[in-house]
Amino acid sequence: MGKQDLPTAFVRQMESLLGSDTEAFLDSYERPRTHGLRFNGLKLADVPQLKEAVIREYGLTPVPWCSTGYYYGENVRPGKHPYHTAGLYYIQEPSAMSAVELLDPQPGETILDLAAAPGGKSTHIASKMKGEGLLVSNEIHPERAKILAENIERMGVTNAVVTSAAPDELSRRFPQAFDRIMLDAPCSGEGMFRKDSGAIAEWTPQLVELCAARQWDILQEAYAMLKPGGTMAYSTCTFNRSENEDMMERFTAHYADMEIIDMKRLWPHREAGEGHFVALLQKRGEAGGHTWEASPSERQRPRKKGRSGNGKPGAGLQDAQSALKVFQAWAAEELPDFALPAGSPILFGESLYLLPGGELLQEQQLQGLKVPRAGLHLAHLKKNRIEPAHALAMALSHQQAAKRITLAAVDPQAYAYLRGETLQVDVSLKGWVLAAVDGLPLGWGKASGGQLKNHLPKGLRQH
């Protein structure tokens, strides 16, 4: 596309916003869009040498505002590499990396990503949390929530719960519960024009008004969930003032205890990126712990059982604690160097999860919600028989498995595994085996008679 394809009303809007800078902005649409990836700190700790290898292979150059972010050229395809499948990095538009950098999450905090799919900001937050604390990643649309859960799983995140709920459903359950909130608000997508011609076709001034109204509603629910003393990052990938500065002015005028700490714009004609707006706000008041308590209306509401994946709660083993003991007995032999992260066991059908958060998150808070991922999926349990979950493989270090195979990224066998094929292995290898590429776990296989039966989930297999 070129600047001639832009809607006339959009051009007039940008003229009023940028003045003499408008022509330089419009000229940016004649240039190719930018591409970026962000390395995953949760994986790099085990294989730090792979970062330099990827930088050399793809000719990466640093993104100035994100220490783990890099640009790559439009002619390379890092998303096709086994390292991407293994969660070493996340493909992300460079401007979008600015929001979590400004939010500055810390290990041990309780954090909400309110509109989280497909997962760029959630996985960025999780990388900074280093497995400590609680991350609630929410996406209202079920299909997008599934993609979000898959990306969180791929990146080896252990302390995240994925919910699929309207913001008001969450605010009833989590009043003043979060230290930090990321709200990457649904917007009119003006920063997507170079990337997606469909965004141009959909754009109208009326869409801007509609998005601003929706953002206002979501912001009020986010406010209710933010602790006194807590911080919130509000971001969009759009340029107009209505969804950005004007929205922040309206928000802080309405809530006297909310203060704008910082506000940044990245413009495509000034920086190498598609453009982004982010504001950092703080709720005045004394920061401190908050013990969750259901509101009166929530306590009176009849509860439905929560859902995670396709399971139904309560099926399978008698209770979550006995299921956890079965898993721990299995792990003592199969994962001798693995220590369970902090959390409490929760059962959905035959699926055992480890719910993070301790006192910050109780199982009752999830009842009645759609929960695509209730923390770390440990295993499927069938008549006291353990089948380790794919999410567990992705959360491990390769060295933690008693039985493992390592494939080189250049080995055709690595791609054969990713296609779901059976591999030939040493005949002495028996039982559950962790398959990895250059030390990065890819998934499980079960060895018998010199063959490794592939247990990579069918939906993740490459063609």
Ligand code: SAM
The other form holds:
Amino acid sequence: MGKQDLPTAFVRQMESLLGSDTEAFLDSYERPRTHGLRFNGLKLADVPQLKEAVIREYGLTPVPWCSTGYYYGENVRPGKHPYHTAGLYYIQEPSAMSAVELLDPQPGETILDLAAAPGGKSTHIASKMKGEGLLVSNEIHPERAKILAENIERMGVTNAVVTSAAPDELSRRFPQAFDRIMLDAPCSGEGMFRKDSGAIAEWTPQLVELCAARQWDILQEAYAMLKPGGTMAYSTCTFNRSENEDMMERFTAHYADMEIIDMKRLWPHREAGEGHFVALLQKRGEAGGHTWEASPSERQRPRKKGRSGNGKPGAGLQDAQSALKVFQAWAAEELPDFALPAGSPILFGESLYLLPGGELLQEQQLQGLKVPRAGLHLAHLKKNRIEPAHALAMALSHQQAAKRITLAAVDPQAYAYLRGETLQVDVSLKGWVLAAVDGLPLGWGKASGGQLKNHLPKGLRQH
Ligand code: SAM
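Switching conditions: you have the form predicted alone, so give me the form predicted in complex with S-adenosylmethionine.
After this comes the whole thing, all chains and molecules, with the earlier chain placed first.
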């Protein structure tokens, strides 16, 4: 696309916004889009040498506003490399990396990402939280929430719960619950034009109005979930004022206890990136803990069959505890150096999860919600045995597994594993084996008689 493809009403809007800068802005549409990736701090600690190797291999250059962010050129495909599957980095538009940098999440906090799929900002937040505290990562559309959950698992995040709820459903369960909230709002996507010509076809001045109305609604719910003293980042990938500065002015005028701490614009004609708006806001008041208490109606709500617990009255927690014991006995043998992260066990059908957050999150808060990922998926329970979950493999350090194989990224076997093929292994290997690429876990296999049966989930296999 070029600047001649832009809608006339959009060009007029930009003229009134940018004045003499408009020509430079429009010229940016004649240049190729930018590409970025962000290294995952949760993985880098184990394999620090791989960062330099990837920087060299792809000729990466740093993104100035994000210490873990890098630009890559049009002709390289880091998304196809086994290191991508292993969660070493996340492909993310460079300007979008500015939002979480401004939010500045800290380990141990309780954080909500309210509009989270496919997960660029959630995985960035998780990497800064270093596995400590609670991240609730929410996406209203169930199909997109599944992709979000997959990305969170791929990056080895242990302390995130993925929900799929409308903002008002969530705010009923989490009043004033979060230290920080990321609201990367659904917007008219004016910053997507270079990347996606479909966004140009969809754009109209009415779309801008519609998006602004929706953002206003979502902001009410975000406000209700923010603790006094808490901070919130509001971001969009669009340029008009209605969805950005005007929205923030209206919001802070409406809520006297909200104040704007900072507001940033990244413009495609000034910085290398597609453009982003981010505002940092703070709710006045004493920062302090908030203990969630079930409302009478929540307390009386019956357990849902198959969602949590095994459907037998009163069985839930007790059963999850005994499932955890079985898992721990398995892990003592198979993962001798693995320390279970903080959390409580929760059963969803045959799946055992570790719900993070301790006091910060209680199982009842999730009842009645769609929860694609109730924390760290530890295992599938089969009659009397345990099958370790793929998410667990991705959350481990390779050396934590008693039985492991590592494949070099240049070895065709690494690609064979990712295609779901059976591998030849040493005959002495028996049972669950953690397969890795250059020391980064990729998934499980089960060894017997010199063969490693592939346990990479079918949906993740590459063809
Ligand atoms: N934060 C994500 C990331 O960094 O990967 C991108 C989020 S995208 C800009 C906005 C998200 O808001 C979309 O996934 C969209 O499905 C979701 N959304 C759409 N309507 C919504 C609504 N009414 N309330 C909350 N989220 C909504």
